[in-house]
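There is one chain below, alone, in structure tokens, taken in the form predicted on its own.
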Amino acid sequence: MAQWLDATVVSRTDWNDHLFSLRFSCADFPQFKAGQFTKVGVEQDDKILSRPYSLVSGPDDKELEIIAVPVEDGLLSPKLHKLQIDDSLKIMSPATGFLILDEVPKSRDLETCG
């Protein structure tokens, strides 16, 4: 059953004005595959805000890591963008989604379609 974590920044990195990386610390967040997806938000008015990021880090990975563009009049990656080292933030368990290598079909060469 899905439910929300607490997490902590641990790093950023701001790779240009339009695009920045959050590393992020969620000692319960369970194993997941490389290519799976999560929800990332912030609380704001006993809600949370909320949207789905791809998960860049390695499932082996200690912390977890996201990479988003700040939209100009987004609900949450303006608030995103403005985390800091040791800020907090939410993270929906488990991972999910299907861009993963076992869903990949077994087969000597990936051929295209058309």
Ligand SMILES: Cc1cc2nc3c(=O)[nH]c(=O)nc-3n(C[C@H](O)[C@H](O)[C@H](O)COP(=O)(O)OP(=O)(O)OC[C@H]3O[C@@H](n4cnc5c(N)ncnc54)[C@H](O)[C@@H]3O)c2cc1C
The other form holds:
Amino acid sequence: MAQWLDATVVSRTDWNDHLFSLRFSCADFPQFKAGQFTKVGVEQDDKILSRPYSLVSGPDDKELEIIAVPVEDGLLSPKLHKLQIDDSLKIMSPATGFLILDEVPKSRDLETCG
Ligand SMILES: Cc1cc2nc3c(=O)[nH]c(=O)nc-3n(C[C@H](O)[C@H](O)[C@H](O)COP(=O)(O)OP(=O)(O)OC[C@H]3O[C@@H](n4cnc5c(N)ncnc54)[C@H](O)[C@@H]3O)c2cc1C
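Can you switch from the form predicted on its own and show the form predicted in complex with this ligand instead?
Everything in the complex follows now, all chains and molecules, and the chain you saw is the first one.
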């Protein structure tokens, strides 16, 4: 069942002015597959403002990680861009998405489209 979990920022990396990574702890986040995404959010006026983000941490990593751009005039990404260590955020459990290796048809060669 989809549910919001509490998470805490454990580190952030600013690759440049417009690309940053957030790494956060989230107890009880269920196993996911490389390539999946989930919703990340912050609480605002008793609601959760959220958007989907791909998980770039490995499925066996202790913490979860996203990499994002702060979209000018965006509602959420500038807020995520300001988060610091120990700040709270909300993570939707479980992760979802089918851009995963299991979905690649078994064959000797990968074929190109178009
Ligand atoms: C499945 C999925 C996975 C995603 N994974 C990531 C991810 O790993 N990292 C990430 O940064 N974003 C990712 N996104 C986009 C993310 O969910 C948000 O749309 C983005 O952060 C903007 O949210 P916002 O609330 O700041 O902007 P909003 O207030 O929602 O404004 C949206 C506006 O920003 C534009 N926009 C959205 N993304 C970008 C962008 N990258 N550059 C410029 N303009 C943009 C939209 O076209 C729209 O005009 C993903 C989206 C989907 C659907």
